[in-house]
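What follows is a single chain, given as structure tokens, in the form predicted on its own.
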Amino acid sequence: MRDKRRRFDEDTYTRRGRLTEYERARLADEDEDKVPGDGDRYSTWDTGERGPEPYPDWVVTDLAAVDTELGILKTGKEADVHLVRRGVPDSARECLLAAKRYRSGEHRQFHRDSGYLEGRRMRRSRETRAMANRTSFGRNLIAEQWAVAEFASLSRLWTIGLPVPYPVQRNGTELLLEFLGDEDDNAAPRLAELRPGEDQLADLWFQAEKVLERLAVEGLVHGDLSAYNMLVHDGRLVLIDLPQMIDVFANPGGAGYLARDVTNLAGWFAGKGLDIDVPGLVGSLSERAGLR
């Protein structure tokens, strides 16, 4: 007898609104001729998961807006970041966005470092098996899980006032974030790219300590903090790259991640000549987080 159970079709599988990368590309090709002007697609504001309210005034929410690709800002092992202009045709209403797109086929961090995932659970065993077996559908789910986690982290930190880019929306494996840069569309530099003077170095470390303290009070750890995932925009430190943010109580390795974050970040500042009591800071933050 023919097996009537539904099977994975890894090229065209769609269920409960979730599309594969192949299906998204096909639909984009179908709509290509319908986008006005030099736009690449219509705004996805009506279909994506939106950031926290109230929405900043600069965010373009018009459904008639179109998105135009302006180039790549950064490439990485798990995701690429593109510069996108969202604007309403024949008007001055527009904004710049950083589009972070996770690459499902090459994304390995989720599978490799299970320590970050302690305390997180997938409810559907079928999806869990697909991810464990590394099917194409499973790899797409892996990428989407990291996109979901990062969007949730950014939304939470923005809401409590921590310095992060405003998370405009999430659609599948794509995050649209506030673009932080100058008037010439140059992205804000990473902390690691700076050569600060003595006064600026001290001010940046003061800001870094305040960020670490606030995270600890919230029971959170960045999980992969270093001078490479903090931007400096108009003299202000900004946290980025947050898919692996950790709840120190849900994750049994939380204390270790906290100590590693502090050690890595403080190491960069110490290398620039700043005297930092790393063990003392780790102890203080652990107390604030309720780990001692």
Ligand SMILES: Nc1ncnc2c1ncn2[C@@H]1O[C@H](COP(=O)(O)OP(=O)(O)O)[C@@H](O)[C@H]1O
The other form holds:
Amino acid sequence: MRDKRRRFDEDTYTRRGRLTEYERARLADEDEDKVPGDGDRYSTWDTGERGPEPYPDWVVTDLAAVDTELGILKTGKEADVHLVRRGVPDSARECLLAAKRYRSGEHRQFHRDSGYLEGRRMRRSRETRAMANRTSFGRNLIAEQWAVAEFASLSRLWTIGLPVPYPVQRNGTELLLEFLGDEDDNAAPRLAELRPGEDQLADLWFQAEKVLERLAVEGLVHGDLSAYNMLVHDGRLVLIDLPQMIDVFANPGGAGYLARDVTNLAGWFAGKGLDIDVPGLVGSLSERAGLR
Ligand SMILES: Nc1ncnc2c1ncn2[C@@H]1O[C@H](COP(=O)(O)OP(=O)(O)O)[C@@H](O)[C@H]1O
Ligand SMILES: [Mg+2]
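Pass me the form predicted in complex with the ligand as well; I've looked at the form predicted on its own already.
First the chain shown before, then all remaining chains and molecules of the complex.
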């Protein structure tokens, strides 16, 4: 009986010619083994999902390009972020990418799994079961769900002109993003790490308010907004870390998430000495989002 079911599942996948995302990830991993050099791989540009068009000029689209790992930018409980150079051998054409790789390991702790993923319906019950039972297949799917969700959020925000890193690609559990940093490959600082003077602080708050306003008007909530999930790149405030972005109308907890996000971020600025009416701001943004 069990065998029969498995055969049925496999048949379903083959008949529809569907390569599951899991398979894609596995194939991508296999591809990584056929690397051009130590730790390098051929550009993954021709596989997976691509970011919104038109592609920015700086994105290297040559299929002969090679991705080289330059090091780790940050390790986290849920994802690691690596610096990758995508360059065409023997040419000056290259770009730097931040590769955010979601973990699917047994000991990965993802504080965002509960609540956010609830209610997102999965089409295939076999996958739902695997995710609920946290089999390794299921854990990989969960990690991939987050990658898919973050890529979609970034693409959406980029398209409507909010300041986010350009999302170049997604392959399985890996996102390739525009690297925000300087010429020496140093990543842009998080807002939380800055010690801004009075003028810079006022300017950053001006930018932050515009971002909050724009998100509210779109009915969107970052979902984990804080001074740690904003980078300051060339004086510009950029939003990052968006796997849990929510639509305030689709999510019953929307109003609460909006209030929490605004309070977190505005609270950080208030703590630096700016005179901000935080509850008043929560109220006016909730109104802009159509919540009251
Ligand atoms: N596009 C990027 N350019 C430069 N650094 C980045 C970029 N994306 C992420 N980082 C770095 O990696 C850290 C973690 O990324 P983030 O998306 O916040 O993941 P998480 O907090 O879930 O680990 C960031 O705080 C930042 O230092
Ligand atoms: Mg983060």
